[in-house]
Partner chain sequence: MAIVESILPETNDAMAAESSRTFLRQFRQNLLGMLGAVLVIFIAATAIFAPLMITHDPIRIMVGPRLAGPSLDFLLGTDQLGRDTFSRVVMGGRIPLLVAFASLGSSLAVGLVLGLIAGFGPRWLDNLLLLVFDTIRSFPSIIFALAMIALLGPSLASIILVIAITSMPIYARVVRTQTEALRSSEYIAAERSMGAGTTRILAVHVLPNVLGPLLILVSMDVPAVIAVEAGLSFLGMGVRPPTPDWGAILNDGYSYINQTPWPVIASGIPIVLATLGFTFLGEALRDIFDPKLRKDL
Amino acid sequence: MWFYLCRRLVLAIAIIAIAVTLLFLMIRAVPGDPAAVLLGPRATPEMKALLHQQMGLDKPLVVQIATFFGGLLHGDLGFDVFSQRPVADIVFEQLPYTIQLILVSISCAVAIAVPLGCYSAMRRNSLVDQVAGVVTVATIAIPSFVVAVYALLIFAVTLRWLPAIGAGNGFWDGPIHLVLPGFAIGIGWVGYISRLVRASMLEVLGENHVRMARSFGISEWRIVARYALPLAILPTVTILGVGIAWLLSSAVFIEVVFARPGIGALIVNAVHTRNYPIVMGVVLVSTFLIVSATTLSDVINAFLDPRTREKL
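With the form predicted on its own in mind, show the structure of this chain by itself.
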C-alpha cells in the first residue's frame, strides 16, 4: 500500500507540473495587453514598458515559466497588479467559500443518492424504481446555472424563504446562504450517483458471495450495507474524484449568480482585467484540488479493493 501511495504521489506532482505549464502558455496566448487594461487608454509607451518590467512580461516565456515555478518552491505565487498584495493571500481568502460550497453540495447529493440507488436496486422495476429513474435522469439533463436561476426566483424572490445573494455572517447565517447554491450544484449529482450506484449494486447483488450470505439467512439490508455496498460504491468514488473539475466549473456560474465570494468569481474578474498573477494562482490551486481529489479517490479505491493497487 505504501508503494502504491508513493507512485500516486509522484504521478500527481507530474500532472500538476504539466497542467500548470500548459495553462501558463494558454493564458499568455490570450489576446490583450494587461498593461493597457491597468493603465487605461491614456497610458504612454514608457508607462506600459515599466509595468511590463514589474510584471515580468518583458522577459522570454521560458524565463517567465522558470521564475513562476521558482516562486512556487518558496510558496510565492506573485503579487496582484491591482492591490499589490500577495496572490496567495487573495486566493486563500476566497478558497474556503468555494470549498464549503462544493462540500455541502456533494455531501447532500451523496446522502440522498446512495440510499436511493440502493433501494432502487433492491426493488428493481418497481414503481419507486421507475419514478426515481425518471426524476434522476431529469435532474441530470438540467444545467446547474438554470437550476440556480429558477431556485433564486422561486425560493428567494417569490417565496422569500431563503436569502438571495452573499455568503452571510455568523453561525446560522452562513449555512442558510449555502442552501440555494448547494442545491443548484448538488441536484444534478443526485441523478448521476443514484443511477451509478443502482447499476453497480445490481451487478454486485448477483455475485457468489452475496448469494452465499443469503443462504445463511442474513437480512437483505445487512447484505447490502456490509457485503454489496463497499464494492458497488467503488465506481462512485472514482466519479466523485474526477467530478471535482466539473464542480469547480459549476461553482464559477453559481458564485456569479448568487454573488458569492469564491475562487470562481475571483477568476472571472481576473480574466476580464488580464490580471495574470491572480489567474495563475487560481489555476494552480484549482489544479491542485482536482489532482488531489482524483488521487484521494484512487487511494480510497485501493483501500476498499486491493486488486486496484496492481493497475498503476
The other form holds:
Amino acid sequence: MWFYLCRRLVLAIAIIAIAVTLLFLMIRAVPGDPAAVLLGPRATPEMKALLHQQMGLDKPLVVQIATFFGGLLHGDLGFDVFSQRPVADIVFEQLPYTIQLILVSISCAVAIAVPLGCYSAMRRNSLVDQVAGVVTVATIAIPSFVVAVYALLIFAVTLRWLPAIGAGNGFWDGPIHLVLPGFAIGIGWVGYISRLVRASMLEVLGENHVRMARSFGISEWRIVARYALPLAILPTVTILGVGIAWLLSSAVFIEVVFARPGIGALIVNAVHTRNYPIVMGVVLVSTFLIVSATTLSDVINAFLDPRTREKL
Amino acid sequence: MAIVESILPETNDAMAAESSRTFLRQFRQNLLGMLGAVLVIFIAATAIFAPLMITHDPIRIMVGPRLAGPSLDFLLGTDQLGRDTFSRVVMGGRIPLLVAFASLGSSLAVGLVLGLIAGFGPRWLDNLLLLVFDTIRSFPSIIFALAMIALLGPSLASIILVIAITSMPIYARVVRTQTEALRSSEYIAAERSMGAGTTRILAVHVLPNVLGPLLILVSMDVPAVIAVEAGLSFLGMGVRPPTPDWGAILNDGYSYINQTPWPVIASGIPIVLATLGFTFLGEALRDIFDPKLRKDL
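The block above covers the form predicted on its own; next, return the form predicted in complex with the partner chain.
Expanding to the full complex; the earlier chain stays at the top.
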C-alpha cells in the first residue's frame, strides 16, 4: 500500500511538472512578444524593455522556467500587469465560488443518482428502469450550457421563480442563486452516476454473498444498502475524481451564463482581453485540482479494493 | 489446395451476408439507435443541402424587423440585426459537423500512429508516451481550449487543433492496449518466424484489429465535439461573426433573452438533437459491435 501510494504521488508530481513546462513553452512559442501584446501597439521600445525586465523575459529560457517553478513552490503564480496584483490573489479569490458550485451540484447529483441507480437495478426492466435508461442517456448527451440557457429562459425570464444572475449574498440569497446553475451542471451527472451505479449494482447483486443474504430472508432494501452498495459504489468513486475535470469545464459555461463569479468566468474574461498571466494561473490551478482529485480517488480506490493496486 | 480455394470465398460470402443480416436485425431492435440514425441523417442532410433550404440570405442584415417572432416569412423569427433565424440555423449546422470531421479525423490518425508506436516500440518509448497521454488528459478540456485560443487567437483552426490534441490520448491508449495484447499472440510470432517485418505485421494484422473499436470510440466522441464547438462559439471564441453557427446564434439569443426567446429556442434545439442523435447512434453501434469496449479503457 505504501509503495503504491508513493508511486502514485511521484506520478502525480511528474504529470504536474510536465504540464507546467509544456504550458510555459507553449506561451513562449507563440509568435509575437508577450510584452508587446500586453502594452498594445503604441508602446515605446523603452517601455517594452522595462516590461521585459519585469517579466524576466530577458533571461535564458531555462532560467525562466526555473524561476517560474521556484515561484510556484512559494505559491507565486506570477503578476497581473493589468490590475497590478499577484495572479494567485485573483485566482484564489474566485476559486471558492467555483468549488462551491461544483460541490453543491455533485452532491445533489449523487444524492439523487445513487438511489435511482439502485432502484433501477433492483427492478430491472421495469417501467422506471426503462424510462430512466433513456432519460439518463439524454441528460448526459445534452451540453450543460444549453441546459443552462434553457433553464434561465424558463425559470428566470419567463416564470420569474428564481434569480437569473449573480452569486447572491446572505443566508438565503446564496443558496437560491445556486439552484439553477447547480441544476444545469448536476443533471448530466445524475444520468452518468445512476447508470454507473445500476451497472455495478447488477453485477454485485448476482454474486454469492448476496444470494446467501437473500436465503437468510433479509429484506431486499437492506441487502442493497448493507451488502451490495458498498461494493457497487466503487466505480463511482473513481469517476468522481475524473469528473472534477468535466465539472470544471461545464462550470466555465455555467458561470458565464448565470454571470456568477468563479475561475471559469475569470479565464473567459482573461482570454477576451488576452491577459496571459491570468489564463496561465487558472490553467495551473485547475490542472493541479484535477491531478490531485484523480490521485485521491485512485488512492481511495486502492484502499477499498486491493486488486487495483497491482496495475498502475 | 484447389478445393480449399474454391470453398473458401463462398463460405466467406455466406458468413458476411449472415453477419450483415444479424447486424441489421440487431440494429432494428435497438429503437434508440434507429432514432439516432434518423436524427443523424436528418442533420447531415440539412447541412449538405442547406443552401437549397434557406429562405433568406443568412448573413444579410435587416431582411426583416428586429427580434421578431415566427411568421410565415421568417419561420423562426429574426435576430437583433434583423437576420432570418431559420436560414442561420440551417446553415449553422455545417460548422459543427466540419469541426467534428476534421478534428476527430486528424486525432484518429495521430492517435493510431502514436498508439502503434507505444504498443510495438521499445519499453522506454512506451512509458514516455503514456506519460504524455496522461499529462494531456489531466488538462481540463475547456480550460485548456481557452488557453490555446488565448494564444492562437479565436478561429475554427484553433478549435480543431485543440479538440484533436485533447481527444488523441484516449485513442492512442486504446490502440496501445490492443497492440500490446496482439504483440505477444502466437500468430504474430508465427508471422515473424516466416520473416515478416514490423511494417507488414502492423499493417496486415494489427491495424484491422485495432481499427474497429477505434472507429466506434470516435463515433461516440462526435456529440462531445459538437458540444465543445458550440460551447466555444457560444463564448465568442469560435467562428467570427457574421458566420452562422449554432453556438454563436445561441449567444446572440442569450444577449437578448429578455426581449425574445426565439433565437435561443431555435439554436438550442438543433444542438440538443445533434448531440442526442450521435449519442444514440454511437451507443447502438457499440452495443452491437463491441459491448466490452468501455471496460478496456
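Basically, rigid core = biggest C-alpha set you can superpose within 1.5 Å across the two forms. Here the structure is a predicted model, which is why all the values come from computation and not from measurement. Positions refer to the first chain, counted from 1.
Q: Taking the rigid core as the frame, does residue 64 move its C-alpha by 2 Å or more between these two forms?
A: Yes; residue 64 is a residue whose C-alpha shifts (by 2 Å or more) between these two forms when the cores are overlaid.
Q: If I align on the rigid core, how far apart are the two C-alpha positions of residue 48 between these two forms? Answer in Å.
A: The shift comes out to 3.5 Å.
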